[in-house]
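Consider the single chain below, provided in structure tokens and representing the form predicted on its own.
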Amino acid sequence: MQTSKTLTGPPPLESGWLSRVVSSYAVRTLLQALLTIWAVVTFTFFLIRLMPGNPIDVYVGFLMNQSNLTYGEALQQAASQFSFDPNASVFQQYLGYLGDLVRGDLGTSITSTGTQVVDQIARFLPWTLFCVGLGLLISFVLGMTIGMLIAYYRNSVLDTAVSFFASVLGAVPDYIWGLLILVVFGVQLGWFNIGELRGTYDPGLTPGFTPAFIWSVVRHAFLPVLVYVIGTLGSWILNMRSSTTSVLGEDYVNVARARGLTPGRIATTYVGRNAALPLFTLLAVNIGLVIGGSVIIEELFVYKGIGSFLFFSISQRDYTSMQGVFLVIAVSVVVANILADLLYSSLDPRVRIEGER
């Protein structure tokens, strides 16, 4: 009697290690951030050398104009000057620079010899960061409130005037509102002194925890502040106001009323809660759109963070301290988004057990 032999193969792909990390929500969560940030990465590298002049023509152009220079003239001092070489090879110039970002290094400064462009991003993020940041906070804080009080009188008086007030201000861009700011408070008004609210602090303070720098520093940021919230108030509130109309006609909601648990339970554990899942990944999206955001408010104010930063850096044609900010900017929405994932997993178990499955 003979017995059939049963071959036996290598084991199944499912049930090896390379399979199980593959399938791994956070590997795959990992490799697309990667992916995402080395295609913005090519992206803005090329675009940039797209522009019209390079920092060389740039500062030729400005040499001929304050010391009445001949262009060859001052084409020999300002390419003595800056360490670049304009007839280097596009491509040559992206597989050094994509070296020098594996090993970390950012790069230097061309128009600024000898300064890193991350000790010159170290300088100026910390206040784009706290400036635009609070700005963020205290209107995504007043428009889920506000959206969720005129949600609960939908139809009346309120909801409408808020409604038509929210829509006024999610319709005008924020550098509008700056400019108003600035025309008819500081100018015609007379209110505050345009002059003396110019930089992130008074010039004449040392920086550090004392109770004068803190009040020259929370001066100073005041007005972009209340520009950053006027200009996103008006969303988060319609958005907000929809999400929780939407959660209120909800069976659980009905349920928790029969119950006979109390409004404020309801309105908090049920209505709350819910409403708020979709406005989380909205406010990722605008925590990491905040450093590329802030660019002309930052110039209207003369506030100096990474927006005014990188306005400077374009108008000298400085490549390499514009591929700084971009990469961080790439880097701070990517980040954002997978922070806004686990957030709303953590929010919503629905999202998690689907995610283990």
Contents of the next structure:
Amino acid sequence: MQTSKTLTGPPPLESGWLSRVVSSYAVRTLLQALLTIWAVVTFTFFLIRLMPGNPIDVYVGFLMNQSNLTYGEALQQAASQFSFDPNASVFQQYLGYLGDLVRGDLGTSITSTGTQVVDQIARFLPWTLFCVGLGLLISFVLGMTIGMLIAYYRNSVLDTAVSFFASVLGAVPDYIWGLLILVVFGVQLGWFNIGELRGTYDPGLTPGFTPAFIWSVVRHAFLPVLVYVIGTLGSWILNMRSSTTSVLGEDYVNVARARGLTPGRIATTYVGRNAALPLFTLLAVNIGLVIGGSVIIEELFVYKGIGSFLFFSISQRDYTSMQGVFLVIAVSVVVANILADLLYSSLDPRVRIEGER
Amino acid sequence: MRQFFRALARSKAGLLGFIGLIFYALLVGVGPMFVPFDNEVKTDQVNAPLGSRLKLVTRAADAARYPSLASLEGQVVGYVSSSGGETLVEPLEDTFDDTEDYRRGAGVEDGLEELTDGDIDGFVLFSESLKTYPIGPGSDFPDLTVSNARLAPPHLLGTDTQGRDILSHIVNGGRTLIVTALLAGLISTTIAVIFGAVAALVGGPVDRTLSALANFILVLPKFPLLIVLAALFTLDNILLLATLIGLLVWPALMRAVRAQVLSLRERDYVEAARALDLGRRHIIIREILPNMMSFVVVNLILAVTAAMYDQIGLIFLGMAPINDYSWGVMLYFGRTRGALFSPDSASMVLAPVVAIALFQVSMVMFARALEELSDPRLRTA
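Having seen the form predicted on its own, could you now give me the structure of the form predicted together with the partner chain?
Next comes the full complex, and the chain you just saw is listed first.
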């Protein structure tokens, strides 16, 4: 409800074309989104550069360990390999970065010399989006169905049992579920071989629309998707239950019943549609949370998505790569929020966006 | 208070949660007095009767990593010469950071066969993650005890990869985690309540600024940012860690508090108080706050569980200090030392997993019960 209020905003004061453009929903949303993304980029940019140690230090340490070089030699070799000038002021770096960003250039990775950050992100992000998207979709649909069902039978044994189960699901951190699944089903019962399930697909397969490749992708994504489902299902069930319960008490549901509409029709068009509304805003919030949390899940399952890539970049102090991932996460959260608002307004006529009238 | 307990007894889940929390309070509060932390590394100590023939079995990967072991593979590595234990293999912890393959080395089957045939009396299975010393069926040496004994009386939960008692780590490893999570929950709830109430009651530019700040923080990828912050500050004191977590998680609750205060302001009894001209202070302290207390307490509990998630996640990734041996550190070592992948050291991972899971479940059940108690519409009985 809160978001819808900010969307409608103040009524246009004058009829000049400029104010109409500025107050038009699309432009305002776009401006707000850009402002938010800029703020996140700026904040993370300076924060990242405040971290102790820079990529050269990390690499020098690595070289000294690896090839028994002296500090001087290692420093020389590292500096020659990296496209990073530790002597430029942070503010200069910031302006340069923003300039490149406007042109769609995320820079080159500092530690993997010569690799464009855009390419790295294009390589890792789809896997995470696939797993997180699929997991959230499954758990959203499943949670809404179950939540609605138990709201119809509220205070029954079924309701008590499912609600309890849902609370337990939501209470335990997703990575704890992941560990439990790995140890119990993978290692103790031997249902699957964890070693083979590392990575995003079996090594040696060429990506393409071949049955072997698709089967391999599905097998490798199964555990992360399962954990995303388990980790979010409980909250969908409980939210949908309370949402449906309150909708069931509404007058229009009684009126629909009085009109003699079939229970199925009432459940879908009257109850379901209205009860699902508040859940869409939650969905947007969840996307950001789950992508952020994918760092642990992907590290746990050794799944090469954006989360494990971010963790690697952080440990390498790869400024540009880190920055790129933060940007991508911020953009996906902002886009998810906008989509949720659009969906919300198209489902709920009461908050139809201005300008669409 | 009596009403609280009577209501609690009605809600089974809430009662379970309450009992769970009391259990945890005793575990981390009193437990350490009875079960001191076992920090004595007992790697590769074998207590076997004199003359026992022991054989070293190792997996190929380990043998390749430590060439000195390769020559020992399949050999009888030693006879137990003095009862009370003899170190057969030098401890090689901390040099092994790769968990690509696991056990199922070729030597194991051979070793078991030789055990059955009675050619040897036991074998030392060398691996970073597990050390098993099986005794052959019908063995003459039933009292062969080893550092990594399975679940058995002095070690109820078994021992870790260094032969230390896991139960003592569970008993001693919860206090800092819980204290930090409580602190983080308190910090974030305090910020959320103050900002939310101020935003709703003052309104105008103050409201807009605080709401914008909350919206901005909500967009930030919280967990990745915590990793960066963990590298930025050396998180060696729990107050700092709690503050960082608290500073990042308040916005969601703040928006809820703001909405709550806005709606409470319009309630009839507040209108009535206003009509009676009871003053703003009276309205805030006597009319609005009491009606929000249960809401705030429930959210405080949920904030504590959220802080638990972030904190243990950081430790699990190795981004928070591990000078304090907590449940999170157990998970971290379980992962980095390969215990996660070997059937024999499951206890090292499962024990903290269960400890964390039950704590979180108790907290959430208790919070849900409180929620039901305070909201008459949700009250089931």
